[in-house]
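Listed next as structure tokens is one chain, alone, in the form predicted alone.
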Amino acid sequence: MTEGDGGVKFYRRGDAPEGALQGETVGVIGYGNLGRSMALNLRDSGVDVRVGNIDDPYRAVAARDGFEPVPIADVAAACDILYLLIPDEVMDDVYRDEVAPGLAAGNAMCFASGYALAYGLVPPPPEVDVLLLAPRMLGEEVRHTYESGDGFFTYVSVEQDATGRAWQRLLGLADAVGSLRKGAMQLSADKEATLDLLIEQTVGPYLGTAIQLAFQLGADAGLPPEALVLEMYMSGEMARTFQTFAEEGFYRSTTWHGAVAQYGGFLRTLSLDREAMARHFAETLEDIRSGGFAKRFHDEKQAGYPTLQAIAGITSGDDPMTAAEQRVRDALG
């Protein structure tokens, strides 16, 4: 374990005690993209893994992968450590109906997101360890980086240490899934949830809106729609720009761009209404911290997800950007 200048703790290979999970059975709850990756990584690291999943196509995938998937309640009652890899919106129902009845003193529950803990959706009993192992990587990439030997970043924390072995268990899990190859940063569930929601609801909307507006403006100005989607993201140049943020640093990465790009980008940044943006970001953060957003999402669930249905209609693929993307794919194979 190393500690940065700001007191933030980082964990790497070697920080997990030898045999940290010896004698422990890990139950993976949910076999979606992330659940599948975690289960396979754990098994390949020699961990005794059981899979619990509802009777849906993902259970069939687990069977094809060589597991013997069973109902969630059966895994919850049989395993020492439960890694809950199901969506936040169903976590409270699954925990109440399937997981909680099977918990025993000395068990551990591990979450891949701090949301359910931060907003009180899951009230863990005092006699179980409560862990956070939150990957900063898409589900399928968790598997790919394990197989390549690179690993992936995670946020980790012990939210409740009932057994005195919570950190041993957590670091054992982080090591087995491949995270400690890259690194794990200690961050509480509350801060992980706040951070996740903040970036999703500030940077994400601004970036998405900028792409949509630039596409419409460019198309109206006579620029080919195919060129616009290539320029903004399909060529991979923008993705590579973000990658240089990680490799070189946010400001230092500007040296990868020519003088025209640097000058133009800096000039237009100065003309943005930064005060309005800052106010909007601050209001968003306060809404997240106060629980306002979580309450509205709960109300959305109770109403049958009308907003999500509207989103599905908007993103169905019947729009000029999607049409331009498809023409590029058809032309270039």
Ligand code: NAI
Given for the second form:
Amino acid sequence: MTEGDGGVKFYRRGDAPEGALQGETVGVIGYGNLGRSMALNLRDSGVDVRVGNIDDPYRAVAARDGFEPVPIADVAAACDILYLLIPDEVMDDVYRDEVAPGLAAGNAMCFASGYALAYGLVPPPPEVDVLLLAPRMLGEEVRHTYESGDGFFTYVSVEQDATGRAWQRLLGLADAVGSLRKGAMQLSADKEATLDLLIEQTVGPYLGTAIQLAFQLGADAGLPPEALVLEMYMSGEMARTFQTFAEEGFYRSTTWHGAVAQYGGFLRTLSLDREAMARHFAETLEDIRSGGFAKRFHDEKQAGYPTLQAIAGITSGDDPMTAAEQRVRDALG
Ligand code: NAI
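What would the structure be for the form predicted together with this ligand, given that what you showed me was the form predicted alone?
The complete assembly is shown below, putting the previous chain first.
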């Protein structure tokens, strides 16, 4: 473990005790985007993995990958460590009906997102370890970066240490899934959930709105829609710019851009209404912290997801940006 100057703790390879998961069975509950990658990585690292899944197409994928998937309740009752890799919005029902009845004293439950713990969807009993191993990587990439040897970044936390072995188990898991090759940072489930929602609900909407408005304005001004989508994301230049933030630093990477881009971009940044933006961000944070957002999302679920259906209608319908992307793909392959 390395403690940075800011007091944040980081973990790398070598921090997991030798044989940390010796004699433990790990039940992967859910074989979706992240579940599949985690199960394969654990198995390739020599861990005794069982897969629990409902009877849906994901179950067939697990069987095709050589697992013998069984109902979630069976895995919950049979394994020492349970890694819950199902969508956050079903966590409360699955925990109550399938997981809780099979939990025994000394088991561990591990989560890939702090959401269920932060908003009380899952009330862990006092006699089990509660762990957070939350990747900062897309599900499929969790597998690819294991295979390439690069690993992926995670947030880790022991939320409850009932056995005295919670950290050993957590670091053993983090090592076996391949995360410690890149590094893990200690962050509580509550902070992880806040951070995740904050960035999704501040940076995400502003970036999305900027792209939509710039497309509309540019197209109205006679710029080819194909060029606009290429410029903003299809060429990969923008993704590369974000990559330079990681490699060079957010401010330091400025030198990658020419004088015209620096001069124009910086001055336009300063002319934005930053106070209005900051106010909106602060209100968003307050809504996340108070549980207001999670409560509304719970109500959305109870109502049968009307808003999510409306969003799906909008994003799957006809629109000029999707049409322009298709014309680029048709022309260039
Ligand atoms: P997903 O949407 O791919 O999950 C599908 C899996 O959930 C399947 O195995 C399916 O059978 C199961 N499932 C769906 N509804 C169910 C229900 N009602 N009852 C029982 N099982 C059900 O989920 P994903 O994206 O893999 O996320 C899993 C967890 O990992 C979440 O907590 C998420 O926040 C976290 N996470 C996901 C990342 C990703 O890139 N996908 C990255 C970091 C964290």
